[in-house]
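First comes one chain, alone, set out as structure tokens in the form predicted on its own.
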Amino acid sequence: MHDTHASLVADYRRNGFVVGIPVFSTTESAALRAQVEALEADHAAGAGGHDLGQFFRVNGHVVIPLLADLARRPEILETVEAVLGPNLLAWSVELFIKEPGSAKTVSWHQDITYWGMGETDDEVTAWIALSDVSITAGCMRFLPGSHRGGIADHHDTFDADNLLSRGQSIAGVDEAQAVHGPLAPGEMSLHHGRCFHASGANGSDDRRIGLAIRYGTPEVRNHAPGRDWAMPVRGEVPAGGWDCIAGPRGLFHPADLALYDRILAGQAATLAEGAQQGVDLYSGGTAQ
């Protein structure tokens, strides 16, 4: 728990992550979970030729108003602004769900390996728990200070129980140095894209539901190839390299589904050029 933004930012700069930031009340986080599960019940077939899991894992804010609205919430942005500054864009909004008793895990990795953004510091992932994300439920664990190095080598394991697309993993991580990041419903963690992190199986009897919002500043694309799409959420966008989107017209609106496909194709080309190890984000991508 942090008394001030200054102490939170200091911890983030030192460790590459912070955990336990209160964002939503227990009541509101339960209501948000109910909205997510209503989407699952009502739109199980997906839309526009994509299944619902695709939208949950990649660019859901383009076609799902709930996810776009959450990325704009001032309760989240106040803390993110303290870390990144006043001009903020939401690059991706994703849902990560592990079913109760699931053996699925996520190996040690760095997010930014796959983003085509180079080794920038101008980004952060805000991860908000919509259920009890305990150690038993497979919360994230982090390696303090690992963000201060560059992008590490990842090797492919193709483990069937690894949620990463190729089971890619950083070898030689000292688990004894790892710090667990459990979150109560409505709490948030922040982590740097170069911070080594992983998560375990969900050994609890409830779903483990998390919302991940990838925020960046306009300057990200000053040192990255090509262009990319993002949704401005605070301040202004004074730098080039971004194609800005306003958010969805409605749930799975046809025009937004067409935009979604254009973004998917454009990002696939950019990320294929910028990523290491030939990782294909859209065959599974990164997970927390």
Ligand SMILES: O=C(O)CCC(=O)C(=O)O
The other form holds:
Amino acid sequence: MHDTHASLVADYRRNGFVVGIPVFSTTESAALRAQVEALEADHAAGAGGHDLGQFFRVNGHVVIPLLADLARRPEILETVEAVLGPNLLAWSVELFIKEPGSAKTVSWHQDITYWGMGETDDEVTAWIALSDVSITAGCMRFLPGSHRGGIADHHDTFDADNLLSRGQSIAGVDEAQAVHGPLAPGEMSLHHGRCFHASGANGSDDRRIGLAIRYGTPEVRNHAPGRDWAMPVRGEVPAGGWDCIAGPRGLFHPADLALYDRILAGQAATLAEGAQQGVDLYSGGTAQ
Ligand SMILES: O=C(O)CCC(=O)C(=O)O
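Starting from the form predicted on its own above, please write out the structure of the form predicted together with the named molecule.
Below is the entire complex, every chain and molecule, led by the chain shown above.
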């Protein structure tokens, strides 16, 4: 627990991650989970030719108002601002769901490896637990200090039980140095885009639900070629860097679905760069 933003930021700079930041009450996180599960019940078929899992897996904020609204929540932004400064955009909002007893895992990786952002320090993931994300339930684990190096070699495994798009993995990580980051419902962790992290299977009898919001600053675009899209959420964003999006006009609005496809195509070109086989961009959906 951190008494001040200064001690939280010092921990983040030292380790590349911080866990256990209270954001939502138990009641509110249960209500948010219920809204996510209502979407699953009512819109399993998805929209615009994509199943719901696709939207949950990447850029959900483009077409789902609930996810865009969460990215704008002051309870989250005040901590993210302490880390990244006053000018913030949400690049992607995602849900990482592992069903009870799921064998799905996430291999050791650094997030920004394939995101076309270079080795920027100006991106952070806020990951909020909407269920009890215990060690048994397959919480994330982190390698302290690993963000201080550059981007390590990743090899593609395309493992079907891996939630990552290409099963990308860093070999030889010393598990003995890893730190688990269990979260109670409504708690948040932050991790740096170069921090090595992974997660295990869900051995619990409840779903393990995490909301991952990728935040960046206008400066991220200084390191990035081509175009990319993000939603301003706080402060000022100068013209000419990000293609700024306003957020959804409604749930699965046709114009937003078309924008979703444009963004996906633009980002897929970056993600697939150097892959040994076709990359089915984040089509894994909910993990069983
Ligand atoms: O939810 C997980 O287990 C992994 C999440 C992750 O890799 C991320 O948010 O960057």
